[in-house]
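Have a look below at one chain only, the form predicted on its own, in structure tokens format.
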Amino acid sequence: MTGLLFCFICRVLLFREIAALVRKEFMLEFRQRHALAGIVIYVISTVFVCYLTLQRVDKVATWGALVWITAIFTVFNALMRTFQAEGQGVQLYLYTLVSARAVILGKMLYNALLVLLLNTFSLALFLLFLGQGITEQADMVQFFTGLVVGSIGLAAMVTFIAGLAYKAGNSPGLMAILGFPVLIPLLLSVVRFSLHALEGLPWSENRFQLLVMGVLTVSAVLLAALLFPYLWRE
């Protein structure tokens, strides 16, 4: 009894602790409307380049690469300076007062939101310029369930490589060395997804994407709960 209390009282406070890392990192963000800024002039000049240049899209298959692309160096722009902006005071203040499993975990939740809601942007975006005979045949429903799955699961991944980047020296090069092989099996598994709502199969003939972008996403925030500790007291 007093093992099982013992445990729910951890557990409480480690949910206090993200929850107050989350807020924290809005808080930086709100103070630092600029880097935002930056992310989203990136999204609409790469949507209405491709306007410019295509002027329309009747491939689905090359619209929902269209989409992806955008997707993926949205997110490697937006979660790069993830361990940059704190300095090595900073990280030493935050050892004294939570756990690392809440700064990581903290940071992939925070991180999650703000990929989720650049991308639903970015395709609100497309489908407001290049859509046109897009939806007509493709679930709409079955791809944004993709996009959410497949943001999370990127954000989940990427932190943890920029966690990884930042202790072995934060080299420009080195997040992107690291990430490309790591996103390989969820990036197959998103694009399949994403490409079968665009066709409009049934949920039934498709549901095996979604579970394994599930499985890679819950297993990449395993990995950095149980592993981020290590590397952290270095």
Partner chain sequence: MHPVLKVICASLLLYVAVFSLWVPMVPGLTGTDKREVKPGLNTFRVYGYRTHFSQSSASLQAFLEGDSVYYCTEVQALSDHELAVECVLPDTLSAPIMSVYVNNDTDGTIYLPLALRTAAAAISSGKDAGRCEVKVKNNVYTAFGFPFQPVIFESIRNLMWHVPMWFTMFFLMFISVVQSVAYMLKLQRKPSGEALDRQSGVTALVHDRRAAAAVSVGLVFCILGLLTGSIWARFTWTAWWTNDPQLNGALVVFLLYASYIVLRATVEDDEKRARLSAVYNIFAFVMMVVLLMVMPKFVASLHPGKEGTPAFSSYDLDASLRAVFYPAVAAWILFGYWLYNLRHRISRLQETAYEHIP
Contents of the next structure:
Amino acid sequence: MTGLLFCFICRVLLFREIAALVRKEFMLEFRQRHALAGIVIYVISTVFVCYLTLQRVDKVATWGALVWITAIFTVFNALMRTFQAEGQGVQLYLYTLVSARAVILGKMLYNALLVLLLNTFSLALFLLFLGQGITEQADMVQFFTGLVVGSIGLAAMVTFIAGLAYKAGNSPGLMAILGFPVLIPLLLSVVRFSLHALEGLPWSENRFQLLVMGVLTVSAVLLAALLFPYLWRE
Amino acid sequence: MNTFHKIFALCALLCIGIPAFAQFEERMNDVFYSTGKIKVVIAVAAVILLGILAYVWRLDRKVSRIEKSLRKK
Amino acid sequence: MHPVLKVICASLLLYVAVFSLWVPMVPGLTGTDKREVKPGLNTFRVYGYRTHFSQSSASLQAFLEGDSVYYCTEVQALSDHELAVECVLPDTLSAPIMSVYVNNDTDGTIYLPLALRTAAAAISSGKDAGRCEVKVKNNVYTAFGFPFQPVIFESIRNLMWHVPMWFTMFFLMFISVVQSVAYMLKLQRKPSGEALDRQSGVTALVHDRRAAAAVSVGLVFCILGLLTGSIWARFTWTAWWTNDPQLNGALVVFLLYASYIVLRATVEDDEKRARLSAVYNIFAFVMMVVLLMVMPKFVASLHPGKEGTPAFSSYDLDASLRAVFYPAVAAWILFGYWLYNLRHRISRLQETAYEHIP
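Output the form predicted together with the partner chain next; the form predicted on its own has already been displayed.
Below is the whole assembly, all chains and molecules, this chain first.
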């Protein structure tokens, strides 16, 4: 019985396939460095425009909103090409080689890392340009925790939606239309969490938002693993 | 059912509503009708009725289009 | 849909339309002419709704309640709906805000919660300096009628119009997600990778058609719920839109399912459209459940049943409201099902009429 369970877990979690796929994604990204550079430039210019127009932000809500608006658009820009980048031929090859579940989970894992990196970068830029008014009372460790969990959740959901939009003809407008309503529950809780963190509230008062974020992320990953095989077949 | 019939049916529906409204006049003329907020209920009920009617109208148009294409065959 | 169900639906709708408007309100207090009380003699007016102050002036009593109860020495009925009240209060008061109670044989004990502020100078942190030891009669009004809630007044009747819209929407979205799952299971039945043969692929599309029909009718109820909620909010919470988790959630649900329709419009191929929209539908339903049923429970809301709703808590318990509200929910759910039934039959006809299938 335990042996069977072990086999089942290995089979479901698909460790080896996912690791190989994540490596493939890294290679692909490395070969298309210009795309990543484009997004980095996008982040820098967004933050710089915010700095030029606002000079100094004293209101916690404005600061949090700026960080998260930048984060959302970064995620959408970065993940728009996640299925496009590899082209039809590669996808057909993958289709014969690995299970669909491994494909989506591998992409989610890689995208979560990518988005986390980009969002950390943009947070660092925000602290550099617009950090003065905010940092005295804020609990930055807590804020960063929110950013990490939120980025993972955003990446998971947007990856899934990108797959859906890709299969439906991949118009960029469609991805935004499908993506935003789905993201709003996560965004609501993550923004609330970050604002509480910026106001310097203790962890105990913020635990619930973290729980909601976690539950939403986990349910998105599970649903994607369950439903993606239906998108993948052709 | 042509457009004239539809309008006629709508008027008939409104006429059925008139006695109910007359009963409300009494209460609306009450000293406290402004605080009674019965108007809000009437507005809400009217919105629901009109919304459902609009949807039925749309369904009706769909059916007529189907009839037309069947007739052509 | 079985004819018996249609008859039940029609008669329930009739019952709800009649009784939600015809059942009277129980008497209640709408307000006072002053907003503040001070130590010493206070004179103010109290206004009632559907009350009988003159008719039963012999048994009239009025009192104020803060941390203690203060009996009003002079109560005079100016009309059935207006009282002139005199009340002597002690020098120091510990409650910052007081409720007004009025009592007579016809109307029972009716009250206006948190009606009068205590003048700031008179508030002390200690005990009240004195209180009137008068035995207060406590009548319980037993007549059948809708409860009188402050601020809401007659618009409590909207409970039977506005709220069933959401129940119906939820029911229809549930049908839709069940149909989408059924479609997926039909696909699953074949060994993975191999496409369905043409005939069974076409029969599986029945579920897709039903799912789409349920969403399109559900969206109608969603729009009606938003509109009616907005009107009701304007006259109770004073704004067309308030920043309330349930309200925002409802709008997001609208966007969620509107994009379902958009997704369906962008894909040409029948089988592919069915597959993609079923996937999105299941995902959307889970998000909707989290948004409408989980998140608002933990955030302060103006809607009843949660924290931050002072005067609404006695709502669910009232027998008179339940007697109309439950039938209303049943009636609208049946009606929604009826519309859904019509809608998917029409789309089936559309397919045969426009020659999608040979």
